[in-house]
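Take a look at this single chain, the form predicted on its own, given in structure tokens.
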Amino acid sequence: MTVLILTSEEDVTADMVVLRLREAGVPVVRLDPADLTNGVALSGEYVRGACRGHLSVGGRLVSMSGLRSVWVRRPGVPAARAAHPSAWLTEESAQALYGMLRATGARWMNHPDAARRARHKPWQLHLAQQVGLAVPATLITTFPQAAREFAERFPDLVVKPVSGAHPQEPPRAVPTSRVAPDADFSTVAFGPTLLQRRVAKRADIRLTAVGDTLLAARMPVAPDAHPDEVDVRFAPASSPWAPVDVPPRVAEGVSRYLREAELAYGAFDFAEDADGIWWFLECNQSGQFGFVEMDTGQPIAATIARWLAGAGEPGHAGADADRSTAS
């Protein structure tokens, strides 16, 4: 049985994992979906109630029936590197690849329906309050006038971007930034706003989930950091990130998320403030780990392999038998 990776071309963090896959002897495929019809080639076959399908990569022939399990990582664009590309082939490209690993067995990490679902900022932040995590107050509006009052109800805000990343290519993240005193709201009527309270923090918390496993890193805020610092992302790191337990009752709101979106993979961000409390921030379904297990040493590759090879019974999150926090 073959694991069968989607990612682009590029992508250390899927290097990371198809080492220990191998290491472990188990047979993995990786496949850049943009690759399709120029180096990757596909057939599916439906007669006689009966399906059939194939993959050929590099010249490897893979049966569609033979799939354990399925990663859908960062794949490219269907189609997108194509000898004659175009906006009609990328469609009906999708659709043969992604319709046809529909129709197997394999478990998926993470589900492309899932997935999608689970990029919306607002979904997001309503199911962390469905399942009890701590939500900093939030509002997104394109109602001037909501802003406003929204600021004076939580004079400290910060403003970031409702759907992360700016589509240019290539993407370029969007750092969150924290709101002046005498802001302008104006402009929101221009564009959808999301404005949230302020977390004073005293660490980021990056929590990784894979099936049931979770594995928690904290790193401290430097005692002389700027407020206006509030993206980890964009802020001079005080420190490396280490290991940290994670508190029960994140660890039940966090595996309840994961039912409910239905997701084996989740890259949690929490903001700890003074009093302990971890703020949910997002949780993004394909993030990235590697920054995390070189600071932290933590098997995060290794678990997603052995969740790719099967570990437990197929399903989503939930189905593998062994569940720990950060050692």
Second form
Protein chains: 2
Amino acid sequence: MTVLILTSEEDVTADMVVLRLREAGVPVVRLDPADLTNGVALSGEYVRGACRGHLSVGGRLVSMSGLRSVWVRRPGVPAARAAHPSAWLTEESAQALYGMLRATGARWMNHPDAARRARHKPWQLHLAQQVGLAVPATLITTFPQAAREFAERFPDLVVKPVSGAHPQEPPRAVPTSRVAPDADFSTVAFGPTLLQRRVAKRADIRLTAVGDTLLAARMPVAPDAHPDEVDVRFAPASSPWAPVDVPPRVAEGVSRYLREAELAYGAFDFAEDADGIWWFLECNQSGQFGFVEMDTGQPIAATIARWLAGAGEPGHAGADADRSTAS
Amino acid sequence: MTVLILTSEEDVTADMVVLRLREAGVPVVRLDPADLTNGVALSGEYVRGACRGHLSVGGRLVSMSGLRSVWVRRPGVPAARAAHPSAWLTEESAQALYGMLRATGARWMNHPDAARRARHKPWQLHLAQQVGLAVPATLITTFPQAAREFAERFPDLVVKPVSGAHPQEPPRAVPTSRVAPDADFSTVAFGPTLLQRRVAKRADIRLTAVGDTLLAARMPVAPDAHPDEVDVRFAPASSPWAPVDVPPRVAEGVSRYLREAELAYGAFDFAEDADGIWWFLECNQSGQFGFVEMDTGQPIAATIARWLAGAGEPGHAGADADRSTAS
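For comparison with the form predicted on its own, would you give the structure of this protein in the form predicted in complex with another copy of the chain?
Next comes the full complex, this chain leading.
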């Protein structure tokens, strides 16, 4: 049984996982959907009630029914590197490839439907509330008056995008930033705006969940940090990420979140306040983990490799992984 | 409790359903996501574990928690008609609107995830096989040799798109056409090609499923029809569509298909052969129904209205509808 990794050629994070799978003797096929019809070929036959499919990558043939798991890591746009690329060829190739893969019994990290759903920030906030995680008061609105009233109730606010990265090429991360006390909210009418109570944080937390394994890392806020430096991605790093235990209530909430979201992988961001409470900021279903593993030495790549190699129930996130938290 | 219909302004099919809902005294809000920030506004607040959302359409305010059902009929691109449209504003608006709607308890016709999944032709064929529907032998391939071998086994073939309409503006339907006996399959290498055994049909069948209600219509093939006229959408109509009973085995298969696909609505196309067997061609989760209702008088719009107005279990397709077949 083979592990299929959908990603681009240059992906050192995927390399880490491939290395672990090779060490364990697990067959791996790495494929970029962008190479479809130009190095990558596919075929699926539906005859007399049975369905048989194959993929060919660099001359190597893999049976669809022999796929153990699919890791949707960083796939390119289907057929983008074909001899004559077009929107039509991309659409045809995407439907053919993902349509066939969806019909296999392979486990997904993450399933395309779960991945898409999990990107919706309003849905994330609602789910986080439901599973008992602490969520900072948040407003998403196009009503200037609603924004003004929210700012009166919660005077110390940050603003961040509702979606994720700006859709330019390459995508650009939009930093979370602090809202000035005298902010004019009239422009809220021109686009949905996400306002959130600023958590006076003493540390940032990155919790990487792989199946049932939760690996958390913590980076304390520098003593001299300016309160305007709200986004850990853009603030100067004061110290490396260090492993940290997951409080039981958070572990329970995160596990429920993953179950409800049907995610096998999730990178959770929390802000730890002065009372030690972890405030849920977001869950990125395709979040990077290389930098955490580098700093903490936590075996994230190995855990992903183990999950992908696992023979758990198809489509079931982490059915065969052990529950553990980092120490 | 309100029914929310996401569609464009000019949509006579939606008009038919709105009329039925109004007759039944069910509150309806019609909204085109394209009008976001320009006639349509939204707001969602997440405070102390609770979530409250609102939509405003033409000055009318609707609570998200008061939504009974959402009909994704023919929605425009979010914020496409905003004062300053952009890819970024579209992304932000889409995530905000659909993210909030996804977090409500409303029933969907159809849920966006189910709708997206259901468009994949290879997945459709596989599911149709699994639920026991008759599926004509089909090959989807980029291997010329596989195409040649398939053509030897099944000499009478049609070719059709793997995806659906050509992604030009407006989208263009690509007709299914017959493959010439001496076809050269070498170009198959340049794009996934769907080849299917041609069903020598004596009639076309359109089965419209709304919840558990199945309404089938039949159009006999004209006696003088040329065998190259394989696509009912492009062939000259010989006679109007007429109601027809659904064979019990097909009804069972279609019901299982809808359940597995988590669809509340589906337009199934079958080809009826000389033995009376209905061969599954496809299920279009957003297929038109106006022309069938016009010809047959079948109460499709009324059935959709009843489904949308129903108080069935949230997210459960047709939990409160009666099983019935047209007579």
